[in-house]
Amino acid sequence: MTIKKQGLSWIAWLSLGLMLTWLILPLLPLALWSISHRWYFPDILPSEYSLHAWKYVFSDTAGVMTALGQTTLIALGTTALAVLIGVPAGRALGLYHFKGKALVELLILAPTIVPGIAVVLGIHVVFLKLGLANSLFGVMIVHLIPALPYMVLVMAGVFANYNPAIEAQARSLGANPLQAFWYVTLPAILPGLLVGCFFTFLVSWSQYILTLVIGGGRVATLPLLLFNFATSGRNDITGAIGILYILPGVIVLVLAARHLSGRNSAAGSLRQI
């Protein structure tokens, strides 16, 4: 038994090391570019270092902080809208069997299959007529197209393993529908809900084409700035913005991972009603 445990521990540490290496290595060139002043081929390291790129990023005239705020606001708004739509939709798909269910699941997956530029060009005229173009709310709505399938499918998988009888038990003990949801349903689905929110946030955070077309260039986000500086050859500023672009995803992952152990159970929550 001891040898088996040591073997599993060695494999676990090796997997963890490989994962960290895979995650950290792509960040090293960005970090070096962000503090470099001169870096020419075939030099392995920059010949001169400077904090000019970071000073520019945090300056009032660069607009990077404004873009960071708008990107965060759009991703959070898209995630909130996806929760409102995805939780009941996922519950319906996970708990109930009905005619045409396979077709509904196919339609939900369709936005992830069809190229984003084809989708956005088709609905751009509709957004113009509705007055949603060139606005933050319009960008949030269009981000639901690629982001919502992740939330719905994750929640469908969660509810497929969910027993609604515990809600009936809570109601029999005197809980109203809101209490049953807050103390029973929500703790039971919370790990899966956080996973869906995590994917939805990152999908919205990384959108470029949808933001560019629907935002009309007036809604500036980090992906737009990152692409502009990357194509203009400003590798130092691109590296600095790239670090800012990656950090929120890492923070969201760390915060979500703390709640993914599944320790909170609906059965234990019945005592709080």
Contents of the next structure:
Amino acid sequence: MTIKKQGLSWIAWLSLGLMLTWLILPLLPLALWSISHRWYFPDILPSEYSLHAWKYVFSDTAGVMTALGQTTLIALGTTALAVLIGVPAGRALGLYHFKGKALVELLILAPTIVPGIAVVLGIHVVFLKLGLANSLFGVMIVHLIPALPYMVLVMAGVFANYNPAIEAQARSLGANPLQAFWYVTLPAILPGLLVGCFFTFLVSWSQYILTLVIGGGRVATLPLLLFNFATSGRNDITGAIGILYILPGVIVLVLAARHLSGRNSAAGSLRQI
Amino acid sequence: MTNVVLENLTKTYGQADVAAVDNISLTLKSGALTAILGPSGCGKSTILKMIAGLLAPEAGDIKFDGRSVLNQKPEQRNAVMMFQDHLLFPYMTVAENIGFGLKMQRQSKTEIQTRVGELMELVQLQDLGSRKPDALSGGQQQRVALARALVVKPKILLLDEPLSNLDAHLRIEMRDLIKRLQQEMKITTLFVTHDQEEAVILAEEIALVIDGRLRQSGSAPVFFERPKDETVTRFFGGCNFVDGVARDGHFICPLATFALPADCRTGKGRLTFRPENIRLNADLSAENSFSAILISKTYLGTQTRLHLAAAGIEFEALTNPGEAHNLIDGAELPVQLPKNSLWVLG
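Return one more block: the form predicted together with its partner chain, after the form predicted alone shown previously.
Whole complex next, starting from this chain.
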């Protein structure tokens, strides 16, 4: 038993080390760039440091904060819409058998296979006609295309392991449909729903081409700014925005790990070992 | 105490031509336990779901105290269903599960606490209120489900095979608990089961449903002594049928001419007699006795089943193993069918 325990611990530490190497090390240059003033080849570290890039990012005039706000708003809006569509769709796919189910599943999966750049110009024409182009709402809608499949597939998996009779039980005990959903259905699907929300949020957060075309330059998000600064050679500002940009991803990763592994967080399970 | 009446209840699933529930009319005695008995998949659960409001009948009516409830939603009917799987809410504690119905009625916290405490005592779970359902045994889970159903004082309690997932000894315990609580609280109860013994022990009235149709209803002895037809007889373990003619209080058939009870039908018919009512080693000069040959015997533990034949007709008798022990296959046995144990089917 003790040997096994030691072996486990050794593997755990190794994988932790590897994870840190892969996840944290690539971020180090980003952090360094954001506080560098002079950093020329072949120096390993910057020769001069300054907080200039961070001052710029947080200044009112640069528009980075506005972009951060808009990115967040769009990602939240997309997630909310994805919940409204994805939960009923996932329920239908997970619980019921109907004609053409395989086709529906394929169509839902399709946007994850077809690259956005291939379809965005066609969508742009349609959105112009519908008056959805150049608006925040239009960008949220177009973000649903790559984001919704994740929500639907996660929820279909959740509902495949769900017994709807428990809702009938709640109704029979005097719960109206809303109460049955709130007290019985929601707690049962919540872990999966949160994971679906994390995915949706991140997919929307990292959209570039769809935002660029449908937003028509009026909607500025972090990926657009990041791309601008990266191509114009401002590595210090790119570094600072980059850090802001990956922040929700890291937060979501930690939260998702908690919910993916049930009640125990990643840190908690390490402690148990 | 609610009087519940089902009138010509019919339900068909999908495009099937066969109705799951076919024109069933039944009056449930107020405050009593009625059992719907039938083989698996005969539409028993469908009847419960229609009463609970979870399914809409295609035709017919359901009345509580004389008033149709068809336009009432499940949560308005106060007809509480308890399913075969306990279906406890896994994220709530035992106490929260039991109090769920009261919470939906927006009762005060103190009221809920008092009622939940009472119910937990009734089902002997007073120390487990803070546990989660998955930390309970199967029997305890089922008792929580029963308490959760009873706490709202339902107009009618609908039990869908609540014992079939339990081990044999737990089943008896739970069966007795259901019977005791039902009698104490006088809740009109409908109990669905495929187990004939369960129905006989628990129910004041039994409704036998086969293939979605009500075959016969009444108190338990009726099904053993006065079954309506061969299907009903067989469902309750009857296995002896002899064709013949009933005339002037006697049944004439190849076995013998038997004296019949007064309420038997006359004309062509089928004589039936239960295996446990056959008297062995009778006096051949006594009424309704004749000689039979023992073909074989099957040891059943508490009883022995004898396979007998006379005049080319085979029939079965049940006797205690001690008596059967001395009997040898091929032996000639004098048997008697007591007059009051005979019945003629159409």
